[in-house]
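Just the one chain here, the form predicted on its own, laid out as structure tokens.
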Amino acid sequence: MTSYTLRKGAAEKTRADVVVVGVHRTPQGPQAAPGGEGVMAAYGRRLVPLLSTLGFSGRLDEVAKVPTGGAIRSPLLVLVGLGEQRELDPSAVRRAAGVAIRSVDNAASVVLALPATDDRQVRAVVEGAILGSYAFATYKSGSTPAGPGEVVVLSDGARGAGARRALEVARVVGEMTALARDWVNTPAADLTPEIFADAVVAEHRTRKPGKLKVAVTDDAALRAQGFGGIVGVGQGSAHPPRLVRLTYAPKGAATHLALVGKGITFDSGGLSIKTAGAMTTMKCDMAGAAAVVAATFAIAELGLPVQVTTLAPLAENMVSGEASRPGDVLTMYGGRTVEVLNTDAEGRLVLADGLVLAGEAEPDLLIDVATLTGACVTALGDRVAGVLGNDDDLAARAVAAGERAGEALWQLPITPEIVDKVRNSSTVADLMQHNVDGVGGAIYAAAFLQEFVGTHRWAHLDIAGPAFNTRAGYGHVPSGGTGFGVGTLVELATELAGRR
């Protein structure tokens, strides 16, 4: 278990197994970022030529390891690139901390002398270190590399109340993002809807965040209460669906935020079955549910004065004689009927039920998070999430919150002709579930969801790309589940609480 502490001090005079400093890329060569000036001075003119020999220029995410030979008190110096000086913002610092901590092996103590001149940067350094040190080793046999026992963040403001609060926020957000990552990385056989629901209840009992309540609706109750979308998707599986509800109602809440997360614990595509290759990462199709649940735990633990109603509809989309068929008509929660044309477009069906139920709580803002469409990945790549909705101000706030949290989002439109297609294409039901033309898939899915939000201010986060990293880790982001969305939602809740 790694401890994270703040300390005021000079990096070159601090004893630890490893000292990390940030380096800018400039036309004149590598230049120390705030916090590392003393180390550069201790080396004098020797360091820049050495870095040039190593090919290190200070590019973002670049790393160089240099034995100090007594130039400073620590035996190993790690330099991490921060890019151009104009790029020095909390996101760059967070990434640098993540890169640095992942590059350190077998160190008992690490000192991070990265830019930490204000509270936002302090939080970014700690958060990056926590997220960068993440590893999912549950199924690994034998010993696994342990992270450092102690990480010290150097900052001149270490003794201030703001810095201490930043450390606490970073700890909570980091831990909850790691929790979401763990859930996403767990094989689907070990995280069925029932097990996932039980895991949320167990986490609540363990953490005991004040004023947060958890309730679970089982399959029989879902059928009795008319949750046609959740039941229709889950009925093909031997593992019946669940609906998890979290409510957080602190005194003096500034606003009421409702969150809905897609929780498909495995997506085979149903009878519209996926290819074998497309199924290999489909344990991640519950990443939206993991994000909204973990973010709610974080909001409650931080004591933010924002009321939160969170819903996680959980189902496994499987193939069997009980599975929904293309052409079936489902009656959703609230009474609207939907013609199902593609059982692999199941996420919008469980979300529709959740959105209607969330709306009954009369929130001020309604946000859903989902690994919803491959079309969004085609449009924005695998590191950027799409934001769509009925309120441009809320969408812009979500994008800005993501930027502060180190999570990239981009707004996409919901066009009138797509809305018309959702409403008027089916000859047998109120709405058509799937876009038969095969273009504009991300927009069509959002337009479908919009039919279930009523008049509430709503934003839809399509995280199909960045929720699961199939490549090597980068910055503070590992391979596998990323926990994308947790930081954005906590940041947005912090803004709504007036705590920014």
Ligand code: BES
Second form
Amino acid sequence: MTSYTLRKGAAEKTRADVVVVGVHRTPQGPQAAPGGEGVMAAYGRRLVPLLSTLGFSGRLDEVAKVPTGGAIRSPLLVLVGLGEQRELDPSAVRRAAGVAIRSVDNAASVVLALPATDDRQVRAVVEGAILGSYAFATYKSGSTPAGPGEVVVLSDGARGAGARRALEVARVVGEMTALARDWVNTPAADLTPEIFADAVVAEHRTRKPGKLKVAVTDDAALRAQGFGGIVGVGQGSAHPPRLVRLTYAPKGAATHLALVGKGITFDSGGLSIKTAGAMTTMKCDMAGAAAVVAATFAIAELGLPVQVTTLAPLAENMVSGEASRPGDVLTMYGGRTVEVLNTDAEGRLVLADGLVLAGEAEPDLLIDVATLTGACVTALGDRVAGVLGNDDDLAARAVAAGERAGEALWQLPITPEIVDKVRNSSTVADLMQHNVDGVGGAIYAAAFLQEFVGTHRWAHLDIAGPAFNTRAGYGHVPSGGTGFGVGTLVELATELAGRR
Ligand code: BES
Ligand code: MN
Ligand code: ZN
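Got the form predicted on its own; any chance of the form predicted in complex with this ligand too?
Starting with the chain above, the whole complex follows.
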């Protein structure tokens, strides 16, 4: 376990295995960012030519390691690029802290002398370091690098209440993002709906976040209560579905937020089976559920005065003699019927049940998070989530919250002709599950979900791209599960609580 402490002091006089400073790129060459001036001055005039020899200019994501030879108290100096001065925002700081910490995985003690002049920057430094040092080693035999034992974040405002709260928020968001990543990275064989639900209960038991309650509905009860979407998707699996519910009702809550997360523990596609290639990452298809659950733990642990109702419908989408077939009609929770055309469009079916149930709690705002469509990845790439819904103001707030949290989101429309298609394409059921024309898949899926939100203000986050990083790590984002959504939801809840 790494300890994070805030301290006031000069980086060049602080002893640690590594000192990290930020560097801006300027027309005059690399220049110390706030917090790094003393170190760069102590190193002396040799530093800038040395950096140019190394090809380091201060661009965002650049990193250089330089032995200090006694010029400062620490033996190793790590310089990390922050881009141009005008680009310096908390997201750049978070990202740079992540880059820096990932480059020093063998150091026992690290001093971060990055820009930390205000509380948002303090939070970004700590968050970037926690998120960047994440590793999933559960299945690795032998010893794995444990990360630094001690990380000291230098800030002139270290003793202020605001900085201490920033450290606490960063710690909670960092830990809960790591929890979501762990769940996403766990192989589907070891995270069936039942095991996942038990893991949420176990996490609740160990954390004991005040005023947070957890309940699990099993498959028999789901069938009895008419959750046709969850049951229909899960019926082909040897591991039956579950529904996890978290409720957090603090005194003086300003708003009631309902969260619903897609929890497909593995998506084979069902009888409309995926190709081998498309299936390789499908243990990640419960990332939405992981994000809403982890965010709810974080909101409760931070004591934010927002009421939260969180639902995670969990099912495994598999192939068997019991699996649902194309052409089957499901009766969803609440009574609406849906013609299933493609068993691989399963996320919207479990979410539909979840959204109707969430609506019964009469929240002020309703948000679902889901690895829903490959079409969204085609539209926005694998680092940007789509936001769709029935309320432009909520969508804009989600985008803005993501910006503050270092998560990129972009709004897409729900168009009237696609709403018509959802309602009028089936000759046998109320709604058609799947878009027969192969275009506009992210919009069609959202238009389908919209049928189940009633008049509630609602936003849908399609995280199919950014939930799982199939490439190398970058910034504060590792490869594999990213925990995308946790930061954005906590940020949004903070805003709703009037704490921003
Ligand atoms: N879980 C997938 C979406 C997905 C794709 C998530 C890539 C992460 C990365 C979803 O259930 C799915 O299979 N969607 C289909 C929908 C189609 C059949 C309408 C898709 O996108 O191809
Ligand atoms: Mn699918
Ligand atoms: Zn899926």
